[in-house]
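Here you get one chain, nothing else, as structure tokens; it is the form predicted alone.
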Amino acid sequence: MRFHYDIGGTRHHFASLKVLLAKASPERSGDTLAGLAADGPVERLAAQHCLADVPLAGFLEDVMEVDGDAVSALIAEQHNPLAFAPVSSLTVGALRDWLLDPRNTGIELAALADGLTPEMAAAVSKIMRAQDLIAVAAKIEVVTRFRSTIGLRGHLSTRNQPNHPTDDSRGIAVSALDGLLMGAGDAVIGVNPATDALPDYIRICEVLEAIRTQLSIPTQHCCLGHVSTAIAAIEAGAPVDLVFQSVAGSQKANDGFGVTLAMLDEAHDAVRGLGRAPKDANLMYFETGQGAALSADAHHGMDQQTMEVRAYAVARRYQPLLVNTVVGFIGPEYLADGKQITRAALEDHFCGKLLGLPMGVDVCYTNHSFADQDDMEVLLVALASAGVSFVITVPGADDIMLNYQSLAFHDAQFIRDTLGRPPAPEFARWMAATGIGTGDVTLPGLETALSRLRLPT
């Protein structure tokens, strides 16, 4: 195919679909660091326009895969061509159109899921304005369930991240007591370990599980430590609820990760074997973000938002019962300030939710990034807005291991006070029998519960 437009009496030339899809991007610092960005608003403008003429049957025409790229082999055998046949014919520009259209409901959506590959997905994301974005992602409903159910309509779940700079065992129930007693967690408690030593992963799964067992909560813990380790924990008997892994969008960037395909169906069987979950449970949870690829020299000239998209397919493959961009942690290298977050942010949770992923997103920012917390809880607002499955929650936004900052639980507790979204139905049962939220809690006070615990030394 060849690509080119008019735009002001100049003819613009894009020499591939890779570049056409990079110099449409809207702007964003990572994708100017690597070279690849359009070299004004015209040029984007230009690169817009003939982004939406082309057929979506090029994508396939014009497979952007690279040699002996795992990634780019499952992506190809994903593509369900049955899926794809109702929007077969149509442009980039068109499938916007169609994805807009107010017939076209949540369930036509999730039916072309699997007919659409990664990057037809970020293509149509990169033509959209933030409110179509927002609009076709709330039309879709991804619902995932282990011991509570994620991601229906309506509702807004949290992961509960109480981490600790030394993984002290009172001071991570601390921190989740904190969490709880604001009604945080029924996606997932889930601790970002200081070190990957086994012994340390298979104490916070025990310290969790003594947390979710002897307070009865209706929640999954995991803790987000490499996928090898979770396969030896789990090999030592420890209480492994879910397996989680960051991935990215090729195999070189997972290799930085130390991740392969066979690994992580490794890892998925494995903790399937515990039988700690009902039946058809998802059990996997895994986090991505914009320039994790272009960070290991492994985008092969890919603007990052495609790469990004191109993780959900790794993603997709086990089914998970999470997912979720870490979308400003990786630094203003790659998205800059508030604005450019909050534009990542909105696309990577549309087009999760398009390739049909529970798609949650930690909305957050590094201390050194041209952001604070008014952008965050916007782009909270939004997200919101949007059907978003899940998002991170800290004690007082600020994460003290991970040194970002993220949101707090109590701003999930104003979503639900202002947009009506209560947390997953088991969840939120369980904090009406303690009075969590009402003003009337039962459950012990922070400093009882933690002195009633019996946690692993």
Contents of the next structure:
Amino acid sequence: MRFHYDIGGTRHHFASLKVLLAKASPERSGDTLAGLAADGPVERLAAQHCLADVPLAGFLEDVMEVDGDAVSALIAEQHNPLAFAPVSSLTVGALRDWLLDPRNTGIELAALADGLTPEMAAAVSKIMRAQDLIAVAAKIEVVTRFRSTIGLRGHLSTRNQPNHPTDDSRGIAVSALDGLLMGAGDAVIGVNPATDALPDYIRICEVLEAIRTQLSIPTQHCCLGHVSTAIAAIEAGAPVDLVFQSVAGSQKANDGFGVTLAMLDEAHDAVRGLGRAPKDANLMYFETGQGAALSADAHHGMDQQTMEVRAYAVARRYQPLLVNTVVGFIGPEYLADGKQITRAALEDHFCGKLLGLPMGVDVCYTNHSFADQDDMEVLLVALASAGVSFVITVPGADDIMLNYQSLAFHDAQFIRDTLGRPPAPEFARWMAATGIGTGDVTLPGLETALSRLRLPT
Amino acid sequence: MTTPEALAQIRSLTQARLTLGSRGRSADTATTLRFALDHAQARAAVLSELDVPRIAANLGQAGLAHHIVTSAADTRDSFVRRPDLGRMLPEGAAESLRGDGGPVDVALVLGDGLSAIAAALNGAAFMTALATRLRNCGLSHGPVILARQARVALGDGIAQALQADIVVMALGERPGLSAADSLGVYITHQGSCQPGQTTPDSTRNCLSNIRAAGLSVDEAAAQALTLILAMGDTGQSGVALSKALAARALVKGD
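Alright, leaving the form predicted alone aside, put up the form predicted in complex with the partner chain.
Below: every chain and molecule of the assembly, starting with the one above.
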């Protein structure tokens, strides 16, 4: 189907819905790199005007136009016509107004999740400004549970990310303790391993399990190795709380990660079989990020933001505990600067929640991006206002393994003090019982805390 | 209270920016300014331009000739935002390189990458150490190509212009907050490359973290030579080279 829109006597043509989505995307370097971006602000606005008039029903076709793609098939399979009914006659523009209408509360929005496809969510986000993305996301409450309850309105959880360049057990432990003494880690204590070797994966799980059990922390842990390593570790009897995997929005991109839906199904069954979690707990942890598909040359001519939202179809198949967009990690060739990272984070968070996912954000940047800690802290305030489920936190905002900057444990403390966003209730009670976060309790120093731990050898 | 010994023990475990001593609500002034300085130094490294006169002088002292090219990304800003341009030679550059002679066994390329500071600190020394080893093994290498606004794959076009079987591309790695002087080396057998097509990263062998506090220049040059000789023997590089070497080890084991 072809689209066009007239501005000032000039007719702007768009060859397909996929092209229209790309041209309507707010500016970002990755779409320019892919040769998909609008030729300047006027063509972009022509595309946005045109997109606003497209009926939502038009998105029920195969928008990516790639035969046999497993993610497209999943999107078609997930679509629930009954849930879609309240908005089925609307255009993209009318959906924006519907979402912002105060009569449509979190209840109506939650009921809509299974009725919207990723392409519909991406389309409406493209014609929403920052405040729209924040206002609508703030209405939606997505609650998930394991040992802690994440996503309750007015709460903000954190991942404690104690990465170490050589996966040294005590190096990991001391960083985890540093965060715990600041009240970080109620979403997960999660380590990105330096290698994908099975013995290291198992050892990291055991280190995190020792910390969790010996300190009686109501949280869960995760070694963010490949899903196939997780399956092998579960078979070997390792204490695996959550299975992690990076996912993307096309089958080809997921092939690049070495992952299929069948593997994720197997891992999901395996981790449930361990019986470590309460009944009906959420057991999966996914990470995504704009540009992942393009960097694998697996975007099929689709813009990076729409591809990102398609990845959420994969995630929501598994009712995950946590989904995290690693927004600024990929680098300036995809998101050039603080402005583009901020916009992308708000889009990802909004689209994820709209599709019913427990969205967290790694508020982050690399040293070759045109961004700094000021950008990250303003973004944190915006995301907290939007009701983000969790954010990533590391010692001093510096991840010494992955070589990028995220938020510091202190930054979560700043948001709790400034906006009043306590962690998960179970974790808050643990903090109160241990005196963490209270001014009149003297906490042990790091060396004392470390010496009290019995770590696996 | 925390003793100096206990602090030293903690610091020996990790370079993470832990909160040692008192634990306030926000990071203290010294910590905050130290972080800002480290970021400023990393940014300066990313934005720095290749110090061609200094590198050329160091190469000249070692008796090595050089030739300068700039990728199709003609400015630092374009280089950062457009990795595709940093992988391409501009029009006419290949012809100009061809005029410099060839064919050679090994093309030596020193690029700025994401830290021209790393290239300036360790690049000339690495190229000198490697060139000496190559000549001792009877391998020819031609002039060192100094490449501005260069990504790894720029080396493939240079190797094709010089009719080299193997290309060694050394360039500055993306600076972390604690180190901006790290040189990375990518070695690729051109039998794995097809003109006009993207060369997969799986066909490259990589040495990283070459810097004063990491892998030494001499050790890196020795490892690079070992890889180059193995590539010459097998006609492979990257994952295929590892497989070929593993297969050969099996045969020898029999």
